[in-house]
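Next comes just one chain, in structure tokens: the form predicted on its own.
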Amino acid sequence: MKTAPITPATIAFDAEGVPHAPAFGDRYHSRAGALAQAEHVFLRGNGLPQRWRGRPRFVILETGFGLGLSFLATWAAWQRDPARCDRLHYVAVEKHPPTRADLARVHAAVLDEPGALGAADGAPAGVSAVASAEVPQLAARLRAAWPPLTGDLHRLAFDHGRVELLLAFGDAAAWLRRMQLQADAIYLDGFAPEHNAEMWSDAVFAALPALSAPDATAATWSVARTVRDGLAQHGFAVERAPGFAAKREMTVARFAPRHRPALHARRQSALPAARDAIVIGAGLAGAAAAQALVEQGLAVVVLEGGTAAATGASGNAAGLVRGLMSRDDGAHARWHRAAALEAQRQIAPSISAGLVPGRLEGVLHLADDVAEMRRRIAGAAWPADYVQALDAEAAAAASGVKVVGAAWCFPGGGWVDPAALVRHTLAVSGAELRTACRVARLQRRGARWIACDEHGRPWAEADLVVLANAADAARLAPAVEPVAGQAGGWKIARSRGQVTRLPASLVAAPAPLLPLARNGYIIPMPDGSLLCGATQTVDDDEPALREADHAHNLAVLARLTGSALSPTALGSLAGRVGWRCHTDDRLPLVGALPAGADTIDAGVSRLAQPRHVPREPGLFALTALGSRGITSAALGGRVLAAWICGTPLPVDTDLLDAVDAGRYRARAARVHGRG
């Protein structure tokens, strides 16, 4: 599915002071106080701070992010609840975000002025509670956090991962239809429904069923009967309460359906109330999950066959971390984007501290036609925080060479020591890493899974097991069988990856300032020397370094920057040899394996989707990163543990079946289906 242009919202201030939306004709927030609405209307009317007590977990979903106070009100009463559930989700949809300056010129305006924390004449008493001087500071984390405005779903982190914000950007009808979650709390928000309809249509409506935990509540400061209708006809008793400031009365809500939704075999899934995790693979995919899972508050340990963390294809000096344009904003580039800006976000912060080798100052990606490039950015309004269209000229001031022809700039991009990145993830991650031990075998005993050696002795125990070993994943997943005589098993080719490693002294100067790419890659690296990338042959198993994949990497460093070296220097340059594991289109596995063959019915038709596959309970994958490992780890981890722990999914559920770890047994259940 294409995303759809993102258009920043407008923002002015009324003769009061009070921000409002000249596209829309309303306010933001009541002349008596945004954060003192926002603990009335949605956090009282939604019983809280009393309901997430003594929880886990606790799911918020708000219909209309706005300005971000809400989220300010609920966060600041989160982290002085001395009862507080041990994570907060909170997850909302803005179809028209602020840029970074509005927020910043906005939260100045309503958060830092005196007097702007306390309750108005005419407010509840005691709603400025959470009105308080940490407030701005909060805020200001927020924008130092605020992502690009791109049409996908942003996950930031907060309080050490214990507070996580999920933001859609785009339309909120799409959105809710497209996601994954179980709201305990929803806050209806957005512009009257007079003046925003859209935002209180029955599509909205309908689709908060799928999104409501048994136990959900629902609170608006409207009252208008398209609210409270949309509401009751879609299982929700209604009634009224009393409303903030100059508004009489409100509108509060209780999930409690006639007919509970059915779950999905996805949902089904999942282990909320699992103890303790065994991840098999210590390179970038089973450092990635094993951070996320212990996040998630699990004990995890890591099983690695080799005698260290990071000695396969994680083993290289460098890798890009780079979005990815394509015409068609295909589910390839929308992963690859929105996994991008989560790596980013995940891996700045160490290599800003030193504790990992990197620079993410940008990556150029050389193109042809600079005109269509910025005639695709201007349509789809993609902002230049993510990606630019740099002519020759500008991207050879940008690179320090004279690149041949024009280039995508990723700004937020750049590159990273992979092995050092993995050991420093799971150094600080709280898993437990256990080398030499390779698993032989999983085993069932009763709920519990047992990584077993080749004679039967046991590994490590656990609730569930995460298969990120690569390639080698297949041996023990039983997803790899056949459906019905059809090739429902994983399609995983397994290939050859030789790097060049050019010492200061053979670089032409001047070096390039940035990574180039373009069918094989350049990363200047803090000694002087060039990496330069990478070889790529299926099912090529030779260890040793070849002159002829030197050759070919000094060609793509002439081919991007005119660079040549004498074919003489071949043999004595170093380098390394690697193989990645990637799928026939290229995208990750991740999730729970389909069940064994032997327990499906093959004449199911709906088996034809991938949330509708069975699964093998307890039992996980993440691999099959390809050539974008980096890029990928970080968002498949995430969505690996979201999954497992069935709290809100960082992607929606059309990106879900574009690297689901069911999608082959799904699509030999479509070709059965045919047949």
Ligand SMILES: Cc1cc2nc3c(=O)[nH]c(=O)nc-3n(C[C@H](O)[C@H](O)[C@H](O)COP(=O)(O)OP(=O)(O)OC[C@H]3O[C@@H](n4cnc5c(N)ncnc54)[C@H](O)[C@@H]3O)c2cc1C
Contents of the next structure:
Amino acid sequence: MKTAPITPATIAFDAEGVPHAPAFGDRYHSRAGALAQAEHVFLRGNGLPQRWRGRPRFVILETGFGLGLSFLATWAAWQRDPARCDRLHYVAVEKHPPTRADLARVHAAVLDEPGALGAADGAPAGVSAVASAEVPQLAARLRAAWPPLTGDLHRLAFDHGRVELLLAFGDAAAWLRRMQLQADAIYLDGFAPEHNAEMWSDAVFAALPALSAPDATAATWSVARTVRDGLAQHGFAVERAPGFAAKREMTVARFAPRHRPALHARRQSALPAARDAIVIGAGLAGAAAAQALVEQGLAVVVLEGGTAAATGASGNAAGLVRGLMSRDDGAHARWHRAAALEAQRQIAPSISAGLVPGRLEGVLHLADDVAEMRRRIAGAAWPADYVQALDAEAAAAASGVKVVGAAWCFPGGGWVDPAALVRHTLAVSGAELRTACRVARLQRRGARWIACDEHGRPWAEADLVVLANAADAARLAPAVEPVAGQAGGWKIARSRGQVTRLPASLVAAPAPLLPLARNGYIIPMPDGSLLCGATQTVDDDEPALREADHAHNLAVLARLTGSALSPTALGSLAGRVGWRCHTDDRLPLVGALPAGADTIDAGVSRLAQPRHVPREPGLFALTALGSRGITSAALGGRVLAAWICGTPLPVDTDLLDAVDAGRYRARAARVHGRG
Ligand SMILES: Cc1cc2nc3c(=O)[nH]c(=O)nc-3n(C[C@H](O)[C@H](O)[C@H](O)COP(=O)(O)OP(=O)(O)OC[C@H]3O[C@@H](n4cnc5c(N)ncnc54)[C@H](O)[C@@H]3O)c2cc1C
Ligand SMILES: C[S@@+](CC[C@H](N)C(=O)[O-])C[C@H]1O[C@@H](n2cnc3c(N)ncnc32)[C@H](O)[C@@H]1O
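What would the structure be for the form predicted together with the named molecule, rather than the form predicted on its own?
Starting with the chain above, the whole complex follows.
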């Protein structure tokens, strides 16, 4: 599915100073106060805060995020409640998100004015669950985390990951049918139905049953017939309740469907009650998986075969983090854009705090035709804080290198030291790292998994195992190892890569100010050296540095910067060799492994869809991160943890299909069906 271009909101103020959308001819909230309205209609209308009390997780779905005021009221109420749920997941859809500047302008008017936080005349009295004095600070934190306005699902985390906000930018009906979550409470908040029919369309209501937990509730300030009928026709028991301020009534509803559709095999593989996990492999994948699982409340042991973390592909001194431009905006481009934005959000604080070496101040990907690049940016409405098209002059100014030509600039991208990132992530995650623990095989005992050494002695046991051990994952999971005659195996290849570290003394001035990339890359390092890379050779197990590969990397340097180096220096150059592990579609393998041997029988056409592929209980993977693991690991870890814990998925279901560790089984079933 193609990403819809995003048109940001146009926000004015009406005569009473209430934010107003001229395009819809309606206001964003009641004139009696946004926070008081949110508390009355959405929190109390859904039985909050009482309903989240004592629960490990609570999921709220909102249609129409707008200015984020209902989110802020909910977050404040959660913070104030000593009996709050451990984790709050708030998922919201918004077709016209405000720019960060507009959000600041409107928040200043709505939240920072004296008296703005209290309910105005006509608002019901009562003890407020919303810590309204704190809302302006929460609003500032929301704005600081505000993502580029791309039509993706953006994941923002607050309060040490205990509050997760998933923001889907685009049309509600289009997003809701591609989301995977089970909402405990639903806030229905478009503009008034007579001004905003598509927000209250049957397509929106029809999507709700699949997104509702068994005891879900919904609330809205509207009592329009379309709203009540829409809810009633899709399994909700609808009632009227006293409305907010001047509104006599509002609508509250409880999910009470006649039939509950069975969960498909992929969702059945979730283990929401799991207490502990073994992660095999302490590279970028293992660290990201461990961190995300610990944040979901699991106890995690990471078993690493080497004597330290990040001794495999993740051990280079630097690598790039960046998005990707492609004409078709297919799964590959969408995954890497979403992954880059997530990685940047996760990595930036550690870099700013000086805990991980790196710099996220822009990457230039060289290109040819700036007019065509600008047409593509305009056509897709890509925001300037995600990507820009620079002409040769602007690219030269940004990079300090005259010869670069036109370039895509990813302003939030940059470079990071992946090994330091792995060590730091593991150190702060709360996971236990055990090195020199090579897992030779896995055993199942009842509902538990045991990871054993080569003598069959247990290293550790847990409710689930995550294979984050690169290409070795296929060996530990025989059901996915491609065996002659067995369809549906993973198609993993290993490619050797060598990088070259050119010391400052050999760098012919001027060194680029920013990393440059195109069929290779140059990264300016803090000590004045350049990291140049990287070669790619398949079926190549040579661990020693090769002069020919240094020559290749220096040719990349010459091509990207115009700077040449005498070939006589090659033998003494430093560098590093590693092995990437990738699939034939260049997307990672994420999630529950397909079950048992070959389960493909004639007539099982449902298997052609990844979600129907049966899974091995408790066995998961995050691997095959290819040449973009620094970019992909963070999002991969989050998808994996959401899958395991049954929390809202941070990507849409089309993207999940594209990275699903069971997709090769589904592909084989499709081929089988055709044959
Ligand atoms: C030369 C080169 C340049 C690159 N440049 C970039 C770049 O610029 N940007 C980018 O995003 N990505 C880049 N990458 C890709 C990125 O480095 C990889 O995608 C990423 O490191 C893969 O991480 P991983 O955790 O899956 O694998 P690894 O880092 O290889 O980790 C797997 C770990 O599992 C352990 N293990 C294996 N088997 C077992 C077992 N049985 N028991 C216990 N432990 C086991 C291994 O010891 C290892 O530590 C580059 C890769 C290379 C090689
Ligand atoms: C009343 S405002 C929501 C206010 C918001 N809940 C808050 O707390 O600030 C309604 C929002 O719905 C959004 N909207 C309208 N049509 C939409 C659609 N089809 N899909 C998603 N969002 C839509 C509008 O852009 C607007 O921001």
